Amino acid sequence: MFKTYSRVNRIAGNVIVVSAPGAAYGELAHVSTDAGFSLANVIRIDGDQAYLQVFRGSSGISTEARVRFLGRELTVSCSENVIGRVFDGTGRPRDGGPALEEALVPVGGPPVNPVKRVIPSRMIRTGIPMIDMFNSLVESQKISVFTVAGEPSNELIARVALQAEVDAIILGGMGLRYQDYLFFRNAVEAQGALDRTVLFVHTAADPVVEALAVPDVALAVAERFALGGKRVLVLLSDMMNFCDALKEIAIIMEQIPSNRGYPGDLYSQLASRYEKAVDFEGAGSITILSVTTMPGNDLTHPVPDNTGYITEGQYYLYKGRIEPFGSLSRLKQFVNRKTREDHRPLMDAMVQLYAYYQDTLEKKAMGFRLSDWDRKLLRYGRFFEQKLMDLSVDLPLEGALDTGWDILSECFLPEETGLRSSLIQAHWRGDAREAITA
């Protein structure tokens, strides 16, 4: 028997307070509004007082509203029928299709026991050289794209979604502009990837608090697919909007603020989602790639700062490119030794030479005289940025490695690269000039 209460004690932003003895933390409720009803869930219990977060916002709710507790947590359908569908942040259809009621599972469960995890060992190829060659994405990894406003982060993760060698893609969008939502949807439809994709989309026009449910819903579906043997890639954009929603609720709840007003449990809130990345023994896996937009390109901001401690690296997207400095995949060593013998040494040599190129740019800007070595570095840096760093470049890993050798062979003598003689003998490109200028 569902318990119904007809008195709301207090309304503060998107949180309402009801005297409801016996209500449970995380329990769902229907709250009547002028337009019908809205879902809410209990986010705090204080004696007999239940604090409920209303997903669709408190607009239209009065103190006379009826609140009916459902005796269960938020659930989402994890059947194969969700493939190719678009849902809102709480799992309701956004694409005009029917609601799904089969294979319902609760969202927001605990991460997998570490004892049941498998050490990451398989690379996820994306066709993006700055990922595959320099900071490989590893199956079951949790990693974020650190960027600033205006950068093509959505275009980047859309390319990853279309080209990643995985069985299923789950996109969790938080605070997306409507055109960004349409971009993601049209991209997967146009490339024929909708048959392996599920979208959970919260737009900027939706109530802010609804963004809080998106990661949990997306990861609940991912976990069920992974247990069924699928290799799942979860894309979350933008985690800054998720954290801002946490901040809004914390302010409404009158919690003592921490750094820059964010709640004191920000680290735990982020970790409870990111730690869902896992490789199940004898089953599938969950890999998490998120976007974190940094206000003012500030790495010390609480959100990227906490994210950096939780995740296993980051891709630094700046000026339309994934920068080799600031980007790091802490798990790449598990897979680089399994690709090609020249992968790791070539990557190290090219990054080191690119660092020399950056120094030469400063030298040139300050008006110093340039040596022949400096001019070689300037040419190298230009080729490196055009042939490998540009996000429009689409190459398999082996093609990216060969392009790296082309660039080195065009710009330097073999002994100037710092690479082993055995590697140079095996891979030095005699026809580099034709390859570079093609």
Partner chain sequence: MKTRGAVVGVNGNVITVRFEGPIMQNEVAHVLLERGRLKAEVVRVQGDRADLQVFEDTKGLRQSDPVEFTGELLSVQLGPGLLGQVYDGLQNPLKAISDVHGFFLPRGTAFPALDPERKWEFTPMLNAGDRVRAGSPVGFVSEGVFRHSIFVPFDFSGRGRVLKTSPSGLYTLNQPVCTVENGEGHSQEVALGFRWPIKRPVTCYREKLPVRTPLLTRIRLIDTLFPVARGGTFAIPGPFGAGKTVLQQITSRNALIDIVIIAACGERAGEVVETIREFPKLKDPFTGRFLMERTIIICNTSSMPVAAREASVYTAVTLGEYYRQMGLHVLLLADSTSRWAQAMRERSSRMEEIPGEEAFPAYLESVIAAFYERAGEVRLAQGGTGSLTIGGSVSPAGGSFDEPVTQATLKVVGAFHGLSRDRSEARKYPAIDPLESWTRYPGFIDLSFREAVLRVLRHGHEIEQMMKVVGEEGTPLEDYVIFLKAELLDRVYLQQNAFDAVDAATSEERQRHVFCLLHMILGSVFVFADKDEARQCFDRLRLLFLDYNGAEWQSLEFQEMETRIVERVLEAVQPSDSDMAESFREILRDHDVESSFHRSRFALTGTSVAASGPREEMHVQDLQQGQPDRG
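Structure of the form predicted together with the partner chain (previous: the form predicted on its own):
Below you will find a single chain and nothing else.
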């Protein structure tokens, strides 16, 4: 029943054009190459010409290549057997295990009906004060780590995933360095988390186009799991590589770029993936934590820019720390009023003081005279960075809040903090001095 054609009219970049009347938009095909087969899918139909993007790249495809249409779209197995396994970007095993043919589900399914969504309400604890205390991660949130090359972003998301109380972790790796892939695999094994993890890995050595399928495949599995009641955390790293693959295809297809070569539908492409984050009423949830490496630390680059417009906040990882400025969890207000009564006011006061500290740093750099107040701030800033911002700090939320009070009590007079007197009475440290300098 599968139709096979063998007339390739055009090969350009990783897109081939085949005379194939009857091909369906989005349909999957097998294309023969000198090195076996590659998957491809139809991205445009023009009369009886079908344009296919070839996942393994067009290198080695002949004008007489056999193109066999499969009569279906890209699917992925969503059975429990995927757990503990490693697959490539299109869902084929890359761990030497058997291919899975059961519970196949098409990727890129329909959107969730907005009226079926619920207001997020559960915090995901990570043990990282800059997240838990200052920008809480919330179940069903979509949030990205904005960072620059060379930062420990994969370490960060792996740590979050392994410390988070979730039922399943699904990694979608795009353009990962092989070392990063090994790092993820080892981290998962070392923590004994293999029994709740699935890895879809596309490495920098794999054909670029294959990165395009990764988020869809990972999210399709996540969606099935969530419908089955699991709380799923999806890690996507690095979305920059995904977007660059989109750009490549768009240019081959001669689409007019909108901004720095990226296609005009970049926003819609990213949104249709990130919006898969959801809390199903009466079932499980999907939380998405991604990495976006910004070229040149440029927030206005189309990829971080469009991402920022889609996600519910971002963690700005810079110089090994999550910066309080530039980071934002837009859902934190749904959870941080239920944690501890001092959480919100303490967070606000500490961030405010940290902003003053930064002003003082500027003043200092300009060589202006520093007041007593400035010197207090300098001390505060140092403590804040050491005891809360440093990524090596691993504290439960309550511990982080207590540390916050320790720092304030050590550095300031109560009235200098701008905190309500009832809170001061409940939490101010009489003998904080030793506690903190120890």
